[in-house]
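This document opens with one chain alone, in structure tokens, the form predicted on its own.
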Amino acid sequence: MHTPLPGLLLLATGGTIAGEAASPDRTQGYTPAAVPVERLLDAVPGIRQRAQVRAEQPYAIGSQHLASSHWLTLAARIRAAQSDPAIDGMVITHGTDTMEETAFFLDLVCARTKPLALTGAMRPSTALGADGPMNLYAAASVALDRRCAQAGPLVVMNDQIFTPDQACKAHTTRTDAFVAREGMPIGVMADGMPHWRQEPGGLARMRPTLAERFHDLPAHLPRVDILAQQVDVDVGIVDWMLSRGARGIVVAGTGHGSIADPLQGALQRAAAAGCIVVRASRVAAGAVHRGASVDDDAQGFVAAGFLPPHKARLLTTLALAAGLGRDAIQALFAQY
């Protein structure tokens, strides 16, 4: 008896794997989002032998333009498929500039009951050695893979699979740019399938969501910011932020989340003010404990755990989309 293929959702968003160049010796320089999603499947028609493909290109740009109406468009597309019986897993191809933030914005929005891949490419189509059609092969089979039903979604780059809240891209260049920020990726490829050091779904039922807070998704965010903590930072910028319409502030402090004291005030009035105000840290690994360099609870504020300073903006910003609290926010924190 035929077996019928599973279905297979692919959502085309531009990026460096639909890039073309004027050169195959061109790996920079090149025009991104240039592909249309077809001539990505022809690239690797050994997707097709395992799935009946359903492609849809939703827009086509480079990741760094991406705006909050796009991660709001993405989203209620998966939340769609999610309820589709003809479609068994979804992938997103998506430029690397922000696929780790896609990827940690989808996983707090959407349930987790189906599997989801993000890929891309550091190299653009047209460029020898192209990294694009092996990531797009491998990101289906993570997609095909039942025991990722309930894993969200997962960044699949150069043979390694990464968790929304772990996956990192650390290099600018390099076919290899993306790394676990803490620990290891969650499996590897090999021979076109996925060997799974743990068990997908284990590390998500860790994660907190927000999806079942959001029946319908919210027209649009609440404004966020990022500040820098630098030497002779101007504290007027605070000030700034909140003029300019700030809920919440993300600082990406000194070391363990540290604060220069003129900085502090100012953050402190802030947070007084009822903005959210969050530590976290520049640094490239490592997490901001609650009271540690900084008394958060004298000040008002919030301690990032080990979540770096954009992804602590995206849960602070769908957090309060939410209608969640300071406290509420800071016990999300507190389990990554």
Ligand code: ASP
Second form
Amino acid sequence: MHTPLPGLLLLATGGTIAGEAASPDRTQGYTPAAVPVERLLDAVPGIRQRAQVRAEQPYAIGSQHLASSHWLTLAARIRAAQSDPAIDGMVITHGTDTMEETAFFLDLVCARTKPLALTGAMRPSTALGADGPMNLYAAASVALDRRCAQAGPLVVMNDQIFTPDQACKAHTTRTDAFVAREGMPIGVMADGMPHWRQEPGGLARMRPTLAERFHDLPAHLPRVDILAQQVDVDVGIVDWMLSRGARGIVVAGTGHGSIADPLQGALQRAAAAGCIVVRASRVAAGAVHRGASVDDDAQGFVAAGFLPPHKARLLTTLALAAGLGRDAIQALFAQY
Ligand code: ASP
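I've shown you the form predicted on its own. Could you give me the structure of the form predicted in complex with the named molecule?
Time for the whole complex; same chain goes first.
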């Protein structure tokens, strides 16, 4: 009996994987987001043998140009695909600069019911040894693996598979740019198939989700800013952020989320006025534990736990959009 191929939705959004350069030796000077989705797919013929592919291009940009409206567009498409019986798995091709944020965003607002893999490339499509085609094939394999149905969005790069909270771009140019912030990838690729070190859905069950709080996605997201603790930091920036409508401020603190006294004072006043102040760290790994190095209870701060500043910002933004207050937001951070 003829078994129909599974349905795969491919959403191409731009980035280096769709980059085009003047010559094959060019790996840095290139035009990103220049190659349309059909050509990306043509470079990986094996995918069409394994799935009925529906290819779409919601936008084509370098991911440094993302606005939250792009995230909301993508989330709406993924949510629709989750309830489309013709789609069994989904792949998003994406610029690598903010891929981990997009994965993290989608993890918070989309149901975890079908496999979803994000991938990209560090070399443009025209380069010698372009990494895009193999990454795309690997991402399709993950998206076609039914064991990933409850795993949430997974980042697939350079034969490694990362959860959205752990995925971290840690090198500016190399093809092995992605690492797990704490520990190891959840799985690896071999001969085009994923091999799991952990049950893919298991870790997702421990992570919070806000999906059921967003029956409809919000049209806009509240403003949350990141502020870097630094020598001679101008504490007036806190008032400026508040005057611009910031409802949350995430501090990229030093060390264990430490903050200089004058800045702490300004942030304490912001927190007293109702702003959600989150302490994260600029350090590459490790957590900011509540009450360590700063008295969060006395200052009215939230501790970011294991999330880096840019993901702490996203969690705060979406939690505020869902109508949560400080204690509930702290409880979310504690789950990572
Ligand atoms: N600037 C590019 C982007 O994030 C880099 C890449 O895709 O690797 O879109």
